[in-house]
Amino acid sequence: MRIIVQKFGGTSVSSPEARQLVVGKIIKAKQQGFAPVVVVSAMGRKGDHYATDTLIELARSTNKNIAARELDQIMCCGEMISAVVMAATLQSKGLEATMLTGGQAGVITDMNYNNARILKVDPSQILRLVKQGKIPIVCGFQGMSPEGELTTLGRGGSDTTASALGGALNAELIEIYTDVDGIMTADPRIVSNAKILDCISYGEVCQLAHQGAKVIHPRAVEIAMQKGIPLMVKSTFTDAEGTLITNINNGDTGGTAVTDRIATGVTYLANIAQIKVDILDTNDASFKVFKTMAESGISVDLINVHPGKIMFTVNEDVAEQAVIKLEKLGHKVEMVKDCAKVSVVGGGMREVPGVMASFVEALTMNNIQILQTVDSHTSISVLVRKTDMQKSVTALHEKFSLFN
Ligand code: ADP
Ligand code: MG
């Protein structure tokens, strides 16, 4: 049996027009001879009736505080109307298809309300239900853990649902449908001439992803790539290709190298403060202060340690929080809110010199302050000023010529 599981994002199941377009999508993997095992989002993005976002306001507006265990609750309704009215409609259609819940498909997590993981999946029902000709249509963004709770996965958390049923069905291909033609160098929403990529490694599209690339979560990425199964992302709208994401080149480089291009892609993250750490050079102060924000729960991020002082950057919501811990350790501290991250992504980028060189001249160019940067074999970060970020990302896009 030939199993392509087909996701399909909050967009594309958000108007009967949009359902539409999803019953061919599903049509035409059956005629190609494949037994459809399909994912949904819940319908819409926020202030959209029955999205996730919806549902959370409706709560909070209630209870600010209302328990985790509650919210997760409510927020798995909005997968649940999506799949009934995507069942619904494909019935409609004389198709014979099933709704499942994400307990009812196999999905098995921890109890970590909000951010579950999965643990297991059990991939019986579905099984059961493609023998018999139907096509089950499964709850992404939700599970259900061993004693029967239910829990959501997190942001992103139905890319997640599709790549571990692909996994655990044996699937020859994972499809993650949504509202633009693939991955681009750039998100579309900032760089108006970024370009389609025809293919990417799971690694640079993990990195892009990890960076805030937010067209696919990166854990669906990593659990594809583990069980080696290709993902192709595409749009439900048009019938462009997709981006196809493998193991390109997976010979001694891990699957991560590209060898025709530099950069691969463009990515930003906002809301990041930087926060420099004076500290006395004994020996384990430099220590003292990462354990103490892992013993905060504050992870860390483009950290360089030098004698007598640290940087590194936080999420801007708990970066009051981490002055106040450093602080009490006895360390001048100095904040510096409003950052951005932004990085290039690029397997290509391996051992090629010059490249730190044209990313600091693209920004030095545009008189972008450099606040900080980190690099690694197959990225470069920098941390510029929020205000600089769109200027960043598009003078970055421009200078590695990945434009169209
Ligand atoms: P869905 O609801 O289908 O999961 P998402 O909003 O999660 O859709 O992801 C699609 C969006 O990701 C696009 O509309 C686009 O604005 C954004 N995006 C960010 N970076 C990129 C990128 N590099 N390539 C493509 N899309 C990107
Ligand atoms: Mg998404």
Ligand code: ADP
Contents of the next structure:
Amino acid sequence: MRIIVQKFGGTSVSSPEARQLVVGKIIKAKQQGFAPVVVVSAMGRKGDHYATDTLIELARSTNKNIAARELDQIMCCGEMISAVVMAATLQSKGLEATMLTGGQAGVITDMNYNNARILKVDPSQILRLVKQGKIPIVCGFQGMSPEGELTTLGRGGSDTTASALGGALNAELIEIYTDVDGIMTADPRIVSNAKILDCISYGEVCQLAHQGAKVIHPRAVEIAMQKGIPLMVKSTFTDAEGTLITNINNGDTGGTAVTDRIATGVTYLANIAQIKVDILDTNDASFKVFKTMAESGISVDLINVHPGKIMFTVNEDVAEQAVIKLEKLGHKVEMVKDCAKVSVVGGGMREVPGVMASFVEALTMNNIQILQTVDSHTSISVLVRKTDMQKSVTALHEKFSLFN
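Shown: the form predicted together with this ligand; wanted: the form predicted alone:
The following holds one chain only.
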């Protein structure tokens, strides 16, 4: 049995017209000999009646501090509504479709409400339906704890659902349908000549996602990578071929040609604050700084540790809290707000001389002040003023010839 998991995002199921296009994608998969398993997100985006953010606002309009358990109950409703409507749409076309909640589909999670982790997937119910010739329509973003509690998987959770089901079902392919034609070299709202990538490695797309690209949830990619299942990011609204995500380093490209590129894409994260901490040169001073951040629930990034000084970044909404905590330790702290992190990602950077020089040159030639840098084998990130963010993205995209 050739199983394909097809995940459709909120815009793909938000209107009757969009849902008809979804039906076409499902029918096409069946015509190609696949048994489709469909995962859906809640309909639309913030402001739409059944979107997750709309439901959250409804709950918090009564109590902004609503308990996490109850918040999960209402957040699960969006996907349930979407799955029922999608199943009804398929049934109206003469196709046998059955709606399943995350729990009914066998997605078992821990009890970490609002950001649960999948413990295991029992695919028996889905396999039973598929063997009967039915199309399972599964609620993404949600699962059930061993105690029977409804849980949600955090932002991007429907992608994670699709990959987890794909792994449990030994799917041949996982398709992620959205409102863009694939993964692009940069945000097209900033870089007008950004192009669609034909193929990208698991590692590269994880880096892009972690560094701010709104492409696919990194947890979903990591799950697919563990099982070696190719992912395809495609548009519901066009017939574009999309972007294949696979282990291109092993030559598993599904017939897609891969160029020997140094850089794959440029991405960014806005609303970042830089924290500079003067510390005494003692063995445990750095440890206490980072332990304090961890105990305060503050995530740190772009970390540089030098004798007598530590620099790192945090999200702006927790920057003031971070400063207060650090000053209580007796440190002199400087905060720089209104910053942005800009990153170039590429699996071809490893052991290639001159990449950092090109990176710095692109920014320097455009009079962009570099506040901080950090790099790895597959990415280089820089902290700049937020006012320089768009100029930085454009300059780096041009410097690394990502438009070719």
